[in-house]
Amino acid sequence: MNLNLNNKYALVCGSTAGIGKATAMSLVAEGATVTLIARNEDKLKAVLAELPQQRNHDYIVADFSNPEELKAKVSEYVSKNHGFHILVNNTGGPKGGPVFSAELDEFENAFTQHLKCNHVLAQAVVPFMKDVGYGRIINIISTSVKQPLDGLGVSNTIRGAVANWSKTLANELGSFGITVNNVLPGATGTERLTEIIKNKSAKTGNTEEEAANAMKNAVPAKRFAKPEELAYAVTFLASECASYINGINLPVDGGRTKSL
């Protein structure tokens, strides 16, 4: 299967490491133009130098603490470059702990760098989208919308918001050629996993190998994902042979969530 992704730009959030860095490389390979967009200036310029030169891929640096400067500063660039046919929301998740004692700062922190971020951006790319008749919105959540998942309180909170906006903005984007899905990651090899082994081995007294074994035990796989299996599925998604998918969720989890 050809997935031609020849003259199509793309933005990827979130893209100087794990799921998100590996999307934009995916992309990349499949013929796509890519934008960067993270707040660290040194590490967007070393994924940056990672990427072919051949086309002109770029860079923005934005804090996703602050939508309204987030919403300027694509917009901005969108005035004075080009578009995007792609946008893929991603940003590293909330802290850990149970729901019950999350402070409100927490809630509303989360909110603003998931939801909100994620609306500026898309209100942002829609019009270019809707111009040339195609557009790929695809948000990386977590499984946590089918089976909220133990110790993620404010995640599992935040998450289904996102989940829920993305499947009214599927429904108001369809008749445009732009769909809108979200990939569901399940453990995956980043260092946001590498902080919640620690808070386990932490919470149980267990070794962090003992928690690591554990989490890959109750995966039917019998271990973690590599970021790149999660960027396969976004550049399907972000293709023309994915026309007919939208507002969808997608787990690339290895069959732990139990839910179909």
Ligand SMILES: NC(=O)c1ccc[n+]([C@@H]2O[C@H](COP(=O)([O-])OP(=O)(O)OC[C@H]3O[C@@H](n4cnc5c(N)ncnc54)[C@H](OP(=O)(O)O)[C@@H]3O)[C@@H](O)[C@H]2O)c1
Contents of the next structure:
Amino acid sequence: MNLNLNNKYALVCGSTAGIGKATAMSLVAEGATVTLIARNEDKLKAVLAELPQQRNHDYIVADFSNPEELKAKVSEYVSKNHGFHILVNNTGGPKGGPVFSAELDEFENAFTQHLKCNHVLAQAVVPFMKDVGYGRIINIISTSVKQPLDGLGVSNTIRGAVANWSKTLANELGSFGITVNNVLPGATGTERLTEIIKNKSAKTGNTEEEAANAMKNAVPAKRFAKPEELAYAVTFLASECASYINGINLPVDGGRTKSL
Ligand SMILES: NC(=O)c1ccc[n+]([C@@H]2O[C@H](COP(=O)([O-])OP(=O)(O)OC[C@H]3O[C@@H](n4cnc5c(N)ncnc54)[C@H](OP(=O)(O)O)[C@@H]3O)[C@@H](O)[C@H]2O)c1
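Form predicted on its own already given; the form predicted in complex with the named molecule follows:
Next comes the full complex, and the chain you just saw is listed first.
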């Protein structure tokens, strides 16, 4: 199998850390030219400097708390530079906590950052994808779309909306050679996971090591994922090889999710 992403442009969101950064690296390794997005320009420059220099990789500074501004920046970028064959929708996860005590603005913020931003990004990139007859939209969501996770009430709620938005979009865009799929990470060794472990430790009184071990024990693989293991799944879905896979949720969780 040759994934061959030569001459493919990819827009990779949340790509200064964790799963997004690993995805950018993996897409580049298969030949893609990437444009990174995140809020912190210094971190964007640092990731850009880590990428092999032979292609014109680039970045856009944007904050997913402002979808209108994000849309304007990406639309301007597309009109002045090039369109994208691949869009990886990814950003920071919502704050943890039980759903019952969540404030209304927590739902609104998460809906904005996840669903609205995915939507404006899709609107900005799909016209080019239709023109060239090739598009891959891959949303990094969570296994909570299959089985809600304890202590992640707002996240569980909003992820469901994103998964249904994505499935609907897959139905609408499939005939244009565009696929829309979701990758569902299990516990993956990133800054986000460090925060989740700290919260669990504070809540239970266990040490962070004990909290981490309890999480690992809930996974048949008995370990956390490496960000690259998520990135490989995204890279496959981004390739021509995955052309007949559309509208799916792909858990990459070491077998942790109890449902099929
Ligand atoms: N790690 C896990 O165990 C796990 C499990 C299930 C689901 N997930 C989900 O997978 C996604 C990625 O997780 P991760 O662990 O890779 O996260 P991470 O290590 O915290 O990285 C998040 C990335 O998103 C960017 N970002 C955060 N807030 C942003 C904003 N408002 N606007 C633009 N960019 C923003 C960050 O850069 P800047 O700060 O520079 O903006 C960074 O590049 C999240 O939705 C997370 O909830 C993760």
